[in-house]
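Take a look at this single chain in structure tokens; it is the form predicted on its own.
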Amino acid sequence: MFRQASRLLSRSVAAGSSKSATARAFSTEVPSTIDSTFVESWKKVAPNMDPPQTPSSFMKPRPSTASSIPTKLTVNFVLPYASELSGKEVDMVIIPATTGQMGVLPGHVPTIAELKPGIMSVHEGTDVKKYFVSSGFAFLHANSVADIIAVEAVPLENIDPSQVQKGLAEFTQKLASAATDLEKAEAQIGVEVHSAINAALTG
């Protein structure tokens, strides 16, 4: 009896969920509606104040997805103090995501990826521009636009290998002599960043 009851319950739940999933529209697809009765009542109580707006009033429709995949990827690469790339059309971008190196081509599935210290390369024909990024996020949109935000970024050719080796040695020594958790954490970050830069230069 209990088995039969559980089967009937699971069927009803599955049917209800599938029905609601097919009938329910996305919030951005629901048109903004204004309750005229509420607006009239509001004007009677507070004629000198505009009626409050609901969240649906501020929603914008989803950007349209192209029927065909574009031939180029549009990249916006922004730092807190500068805009490195703005609306740049390229063939591909490879970003250092926390899950591994991620190649982004036109038509990439919409994704939000966290960046780790590593190399970001921008491919445009036979030209490849490489940056070392410390951290940040990449927002990949359905319309083949990639918004990449990094805390720090330096063109790879502007990095002095000798200074990287010097910094790596200093932070390694600080990590070995750290007395507090804060000192260990700061030294560990320094070691990881300088190790990533060194690997990018030597690799």
The other form holds:
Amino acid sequence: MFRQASRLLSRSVAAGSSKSATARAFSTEVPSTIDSTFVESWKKVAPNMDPPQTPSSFMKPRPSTASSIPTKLTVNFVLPYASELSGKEVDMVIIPATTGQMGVLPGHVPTIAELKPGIMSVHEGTDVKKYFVSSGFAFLHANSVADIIAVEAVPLENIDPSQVQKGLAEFTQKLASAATDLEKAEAQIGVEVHSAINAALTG
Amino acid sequence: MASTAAVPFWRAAGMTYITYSNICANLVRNCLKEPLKAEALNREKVHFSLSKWAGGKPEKPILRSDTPGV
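Next up, the form predicted together with the partner chain, please; the one we just looked at was the form predicted on its own.
Okay, now the whole complex, with that chain kicking things off.
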């Protein structure tokens, strides 16, 4: 393996100096043909062995991005124990990303967003369905498919406001009396989550 | 390059994302209305049986369970 290292390294450096170091094609753009220079050099060195396969040759090609923006967003909203929405076509979803409430329309730029405790709303025509999401991630793909994964997501009607107030008071008190960093962090998480639920119920 | 990015407070306190996420989920479950709360807590019950192996044989298993007496 290392016999070829200097030759392969010098080959890639020579190629790299002719274009910018960061000009790497995305996997959606690279055609699935194999690098012919490599295959030829391989056959010279080891004519009886097949050239090694790369991981991309085993992968299915990514779904192509439609040239015109689709009219609907396809949402897959999953929880560890249930698939809440599966392939549902909607007009818009608003997700509680850590950077703020993010509205996702069809044709949204591909994004990976970490979610914070907050409300996620799914808009279909005039219907709006709201869920309180505990935390999770949202993957927005180029083909207007949104995969939203959350650990716990409940419709707002299922929340008990008195429990929320109790929890908020309890954790505010824990935050004041916390000693170690870890206790402070746990208490702060408690305060944040309960405040978010409170805001969701009243807002 | 971006290794000076601000870390979230829980990461700074030594907590991992999974721990943070599970704590958030538990807090939300505790705020549910009654029959749903019992179902949710029931759903999340776990039962572990751990045994260390020595000399090719399992030693006495350690049980960790949310359903006592099992």
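Every value quoted in this text rests on a predicted model; they were computed, and no experiment measured them. Throughout, rigid core stands for the largest set of C-alpha atoms superposing within 1.5 Å between the two forms. Positions refer to the first chain, counted from 1.
- The rigid-core alignment places the CA of W42 2 Å or more apart between these two forms.
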